[in-house]
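Starting off, we have a lone chain in the form predicted alone, written out as structure tokens.
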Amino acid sequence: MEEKTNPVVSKTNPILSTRGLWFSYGEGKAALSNVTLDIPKGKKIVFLGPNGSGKSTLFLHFNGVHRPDKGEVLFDGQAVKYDAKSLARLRSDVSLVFQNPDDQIFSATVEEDVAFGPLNSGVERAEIEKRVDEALHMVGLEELAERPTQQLSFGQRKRVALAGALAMKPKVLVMDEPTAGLDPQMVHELLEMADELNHAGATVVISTHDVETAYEWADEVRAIHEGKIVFSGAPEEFFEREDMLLHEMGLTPPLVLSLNHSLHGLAGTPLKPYPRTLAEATHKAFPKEGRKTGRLIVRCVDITKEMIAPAAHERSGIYGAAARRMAQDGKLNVHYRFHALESGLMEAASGRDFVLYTDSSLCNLAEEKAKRLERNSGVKVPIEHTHGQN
């Protein structure tokens, strides 16, 4: 496959970069061929490509597991060095979650495994305990802290591997096929967690075969095929390249984008702006003049405060790790326990009020999603913020 676009070299300071990267396993064919790319700081980046395309090999270069045969990797503008001290520093900033959790879980118990990285980075014991507690709550394994890792299911082991990466408090979180083998609820929880980390300033990089996830979630897409970067740019631009998708990379367009094209052909609906979510596509497909919308009522919760669980609103949900933990502890009584923000926007756009409980640090994420809904479908959802739980 010929490269469809020029390698994207950021005009601002990228957090991760490669320059002319080549790598081979032994004497075989090059697994990576002249890979030059930038990962912008603070973005959500998805890598797409068929099995064997080089995604995992490239990810193993991002935190120094592999050393290039030729070319270089840069972190925050500085070339990566491969002495023990430099690699330890790099891996405290760039956490990698492997596709197979058994490749990185080796401690006897869950909490020991999650604590391993911070412990070996010289973090103080009190801070390690705090990080382990926070990481296990984020992935929903707080009740299994003392469980032997050999007694965990595959999905639970994937959560442990993710918790170990989160405990490092990385600037960049790199996840290789993180949604593979997870149930739908955990997939949504993982993506919410990734949004939360990104909102707090972390750069999040994932690989996936799930085109629906890539299209809805990513800020930018990188496509890799036979060890070469063949596309870098916006998700909408990538999924318009049907020649590449259907004939060479074995991918299909997301359903939301296909629906958008069908509406354009059948009803003359403008192609742009492209809807990115089901809510956006639905309201673009069925516009109503003078549509009366409901409100998205965002209630900012504080996990440190005692409270009486409020009565469940007819339409309510949780978003983010803090609200999820409160719901698990019985402090919140809600209907939607995952995918609640998109569901809330859909309900509000359809004329019904929706109450969304979330941590105060995430409140403006709801506004960002509502603005995108208005931009892509023309529906404006009013947002009301309330502090406190009642």
The other form holds:
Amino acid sequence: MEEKTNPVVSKTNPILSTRGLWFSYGEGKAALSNVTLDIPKGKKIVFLGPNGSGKSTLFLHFNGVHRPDKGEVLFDGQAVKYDAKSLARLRSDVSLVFQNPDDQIFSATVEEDVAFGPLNSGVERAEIEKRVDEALHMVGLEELAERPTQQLSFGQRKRVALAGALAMKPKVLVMDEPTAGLDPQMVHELLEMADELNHAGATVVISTHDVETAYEWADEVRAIHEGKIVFSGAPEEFFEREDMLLHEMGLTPPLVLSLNHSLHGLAGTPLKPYPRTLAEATHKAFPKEGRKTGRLIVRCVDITKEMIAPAAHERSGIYGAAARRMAQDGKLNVHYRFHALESGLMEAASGRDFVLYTDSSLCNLAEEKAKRLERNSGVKVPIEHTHGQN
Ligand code: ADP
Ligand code: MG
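For comparison with the form predicted alone, kindly provide the form predicted in complex with adenosine-5'-diphosphate.
Starting with the chain above, the whole complex follows.
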């Protein structure tokens, strides 16, 4: 079972760190004051902070766009250097997706723009083509490869910027407010994709002021307020703080935690373990004796050519880029195209069989989320792999 590591004395080596970092724009007040932090390798980290708190300024230090006035940035334990060669290397390891895609997209067509980063860091032509195809596939833009970037919608431009970062195959993917301005479906799709990358080994760092996203998705939270890091730790710890910090930062607690408090007050449900999803919160509140759960049936789209359609009594969903592609091509017809793993666990926990079409590489992730549900609510959803996967 996964134990939460204390980020201050993290046992795993941090992939990115800052030490005593100060930065100001011109003569004004410091935008970042004395920022010391570690980003543990392989985790999903959310930076939470109101507008103007310094999130973008900090992120621009992570890949060397800004250089600290004082203090330093470290990648994999080594102080970042600012000569052209070192910066190029840093940027192939740490990819930053800007808050505004228009600050990032320069090329005439989609594929040229996505190829720009790898081309600049000297990747071979054949490899570049492969990476561009993969990245466009991942963000669902393969049909628009030759489209002029000026003819794209805001959401499509955000996807292009993201594909450009993915094509670098970075060790750390840093996304500045990636969900801002996206419709809810795209938000789920983006977070699902980030999960998939993280599962494949990348460290993923995002900023947001959306507390619901931060609470459900993050392994760890860093809160930033007026250019200072004011919290570093598990999301539930941050939102359970009883001081005024949340209010000072203009944030409200996530709905799932408010529901957990109400259930505690109304029905005496214990506060801990803190639920991370609605499924966890609701199932924790009801006694589990005699309640029958459904199964989560996992079908791996990369193993079988012929996909068995869900039975009439079963609900179904897709999870991950490979399954999404099949649904887009009309080869799969499912109930849930977004947030399907969480929804599937919720349906199964409520007694209904759920078929999840996914990539075999994501099977462990389904197991992990089912374990978390069991830990936080006591409901055990059996997972059935129809192709004998682990
Ligand atoms: P956030 O991303 O959290 O909204 P920013 O990093 O953009 O915060 O901003 C931090 C502070 O730096 C704010 O006070 C903002 O006004 C200031 N700032 C940001 N960008 C610039 C800039 N290009 N020139 C001058 N001041 C800036
Ligand atoms: Mg910003």
